[in-house]
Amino acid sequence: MASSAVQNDSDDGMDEFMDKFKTQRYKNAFTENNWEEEFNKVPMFMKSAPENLDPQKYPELACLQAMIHDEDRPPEEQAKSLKDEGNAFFKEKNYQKAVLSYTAGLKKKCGDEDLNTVLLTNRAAAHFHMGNMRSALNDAAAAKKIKPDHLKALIRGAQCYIGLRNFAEAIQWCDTGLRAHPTDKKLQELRAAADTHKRAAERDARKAKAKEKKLHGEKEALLAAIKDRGVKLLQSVKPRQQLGSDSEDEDEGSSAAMAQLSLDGLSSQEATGAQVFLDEQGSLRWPVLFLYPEHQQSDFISAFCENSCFTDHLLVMFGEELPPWDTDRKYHPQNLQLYFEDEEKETLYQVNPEMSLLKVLQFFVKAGTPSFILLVNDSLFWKQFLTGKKIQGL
């Protein structure tokens, strides 16, 4: 009977307690507007960790952090808690904070080799995702030193070497891993990828070397053809005073001469990249610039054959149709005088338009680009331009 009375008392009390919910609202309940915010304060349901931890706003998280960083616990426990913290940051793709947590765990210097290996491989993964290939590789190598057959360390090291384009080392790491884990698909895939990249890199290197050798041969043949014709190259590169041998002296001179076989200081868009070359018939073709100082204009011929005369080009340039800048219509081939200038001697040389380009080039070529001045004979500008200048004929 006593028991029955207690039960009745209990039932009566529960009924009274439940009745309160019909008239009173629970003060700490979540609302429709704040339930997501409140849930995000609970560590279990957090979508991401806060940047700045406020103990007043996040008391539960602050308590967990205090437990993780409790210095009174054994180093192994502290390192494991820091590893878990780093893993949480890693899942959020906050790799920088993950690195800090793993580093803090390694600083505990616990004696658990398995845990230290995991901390190193996890930190390597975080570094890898941040693009820090060298740091990731260093961690993978450190983990491999502790446990030579650790699968994740071997995979991460191979990935880093592929990222660094050191495919031979990547293959070695994969081979080491496959000896311990012969059926691992990830290692097999990485080795296949590294081998493919290695073959492609070797093929590209062979192509580049063959191309370089071909270009060098073409340049040597070009320089020999220029020298055989007695063409003078005005070199701006001063030879070294002391060289080890005659062959070095010859190589230095060859390099200096070849450096001049390109356009220098021309702003004409058509001239960009043009240079002297040997055509299929073995004739030299030169980039040639014609200057018209009276009108501040110019013409560029990218491949002037050495055997062609200046008249051949002048008849084309000033034949039936004169250029639009020649408003006075006076630039006819028979009215033009042709000069080239030796800047060092401050001398103008008058060129007979019936001469071939080669004949003129046997005086000198500056920077591989012959430049000629065209003036209208007996014009006022012609007289002013030539006043005070030394003039010689070819």
Given for the second form:
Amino acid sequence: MASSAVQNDSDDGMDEFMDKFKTQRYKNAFTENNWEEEFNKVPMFMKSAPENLDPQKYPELACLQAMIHDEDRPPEEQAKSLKDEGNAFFKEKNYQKAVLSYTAGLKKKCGDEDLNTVLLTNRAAAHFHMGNMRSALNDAAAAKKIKPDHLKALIRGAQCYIGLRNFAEAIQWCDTGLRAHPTDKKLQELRAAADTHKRAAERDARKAKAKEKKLHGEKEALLAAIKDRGVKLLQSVKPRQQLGSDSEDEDEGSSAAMAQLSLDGLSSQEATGAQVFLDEQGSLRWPVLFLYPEHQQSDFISAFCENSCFTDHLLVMFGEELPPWDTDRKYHPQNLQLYFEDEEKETLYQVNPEMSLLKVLQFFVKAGTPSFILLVNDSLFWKQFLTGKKIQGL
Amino acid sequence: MLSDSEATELLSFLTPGTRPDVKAYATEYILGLSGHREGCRFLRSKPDLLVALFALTSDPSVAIVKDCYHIFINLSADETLHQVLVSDVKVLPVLLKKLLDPEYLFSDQICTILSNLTRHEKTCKTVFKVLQEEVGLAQLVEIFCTEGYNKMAKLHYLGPMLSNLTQLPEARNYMMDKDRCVVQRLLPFTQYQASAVRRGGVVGTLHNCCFDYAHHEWLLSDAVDILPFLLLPLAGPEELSEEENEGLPVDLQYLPEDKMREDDPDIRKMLLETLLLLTATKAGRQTLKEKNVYPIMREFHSWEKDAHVTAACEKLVQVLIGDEPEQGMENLMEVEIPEDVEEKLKKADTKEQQELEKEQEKRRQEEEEEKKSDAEQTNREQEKGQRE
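Could you switch over to the form predicted in complex with the partner chain, since the one displayed so far is the form predicted alone?
To see the whole picture, the full complex is given below, headed by that same chain.
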């Protein structure tokens, strides 16, 4: 080149050094493939900080970090750097790391109250975004203690209380905030939201209470109706030993039986959850089982009105068509006899089909469902079944 | 009344340095004067007496201070004294500042005085001006709404004061500032059981605010949501159908069976009038119809015994179930009423009032008759008992 001919020889060998570039190829250049990776290693061009800093791989970064965390610097500076570090992590949504940085900054216990307030408020924000409402609230409250008017702390605190569904406190915090910042939109918005939620929650509580009351009232009425008729409810499990006063146990047994009524009304697997209820005319309707031991069959009547008599039902069930399991074709209504069994007393009571259910229920009801055994009069099975059993009329 | 020389002598007894018993006598005497009109008018002519008395509100003796405040309460009840009190004695800045003190013993007396001074428009304007300079309406509302702000004073009379202030459009505008949260703070107090004065004051304030129909939409919106707070005191424990319940504002759904209605008929009437004001615009009418206000009014109507309140209720119901007014008349507040129609309406109003009075009289007489006949019956029974 023309210039080199004009250049003088200098002492420091600069000229020779510069001359080299004309002849040698540039080594260690970035290639198409690795230039992004390489750029990412340079602190200035890093897109994100590496997870664990390997001083070998990232010597410059390690150096910078050492500078930042140098213990010799005054605590305020260190705290501020940690705050910035935390903010950087926060921006990347790395809330865990952000919390760590802020915590380290607070640990410095530097005297700068403004800085500490910001560290607390920022940490509160990080916790909030991780869903740690309680921690966030603690930090916001701590910030509020240092600076009672700090807007960000008050907003964050209110948000936390809303998240924790403590709407009354949320409103309190908003009101405190609005005292110092009366025109802040965010506070007004939060206050309105908390107020709306609070009133909705109150309504829900009232609704639940009203429903519970209604159910309770209905249950009471039902129990009273059953008691009035002198019907004794028994649980399906063997009754416990009767100790002490009769009436007390009777009530207990009654309410326990009532509780059982709501759990499982039936002993048969055919029907599901049917229960005695009081109809609009004030009559009780019972779920009733008809058992046909001869053929191992049963029928379930879901709402037998206490005032109906058995004949009514038998005519409907057996009057026109006989059931398919009645292979002998003998279960005509006029041939049927009804019994119910008192297992404890080992007695069969014969029921007159013309009687109403109400009259028969004066005895007891097992598992909330009266069950009756039906046999065909004078049949072979009838003879066999009744042999050796105590029989009584009603 | 006192002669000039006697007045001068009295003045000399009102200095802080005077013997306490003499001071007490003097203030007691003036308290007596302030209790009737001539005394008040006399005192009006002696501003220096009043200035001295006002200075004595800082006296170390609690009894003297109490008497002094009493005097000013009496004086402020007379409108002709307002000018003197505000301009010569300059009570306002001192009183307003003292209100801020959460430990001041006589804040309730101050509230009563201020409530009196704001009753009539002229002085009210002055009070508002000084208020904005010294304390600010927002802070006053804040103090009013903070439970237990002052341990020694209830501050209930700030309610009527706020109500009086809102007769001024400038106060209403401040109260309903969309960029702040002022009127919203007052709403829960429509149900404040412990004080009818406070409740009445709040309802009065809301009533005045509703005169500005430009603000109706905002008042009825979620930002303020004034409707439930007006309806709750009028709603009762009666069970409504599931359908009616679901359409109501949240606060009115599933009310418990021990829910009581507002006790004071005047406050009930004011609430109904406020609701009626909200029906002035088409949007307002629509909102009230949508939010199932009618069933609440229906139950209320069956419950209400006072003829005046029932009349107000019926007016509201008329609007709720009536047809929409024809085109051009949708905003009831802007409708131009021709003179002769206005005359007729005025006459009809007066007639209605008279009829209501007659009805109430009749009812009262009927009650008297019943009581009398009951008493007679009891007497007769007693006689019978004695004979047997």
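Positions refer to the first chain, counted from 1. Keep in mind it's a predicted model, so treat the numbers as computed, not measured.
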- Considering the rigid-body rotation between the two forms, state which of Lys345, Phe300, His216, Arg191 is located at the hinge. His216
- Rigid two-part model between the two forms; small part's rotation relative to large part, whole degrees, is 13
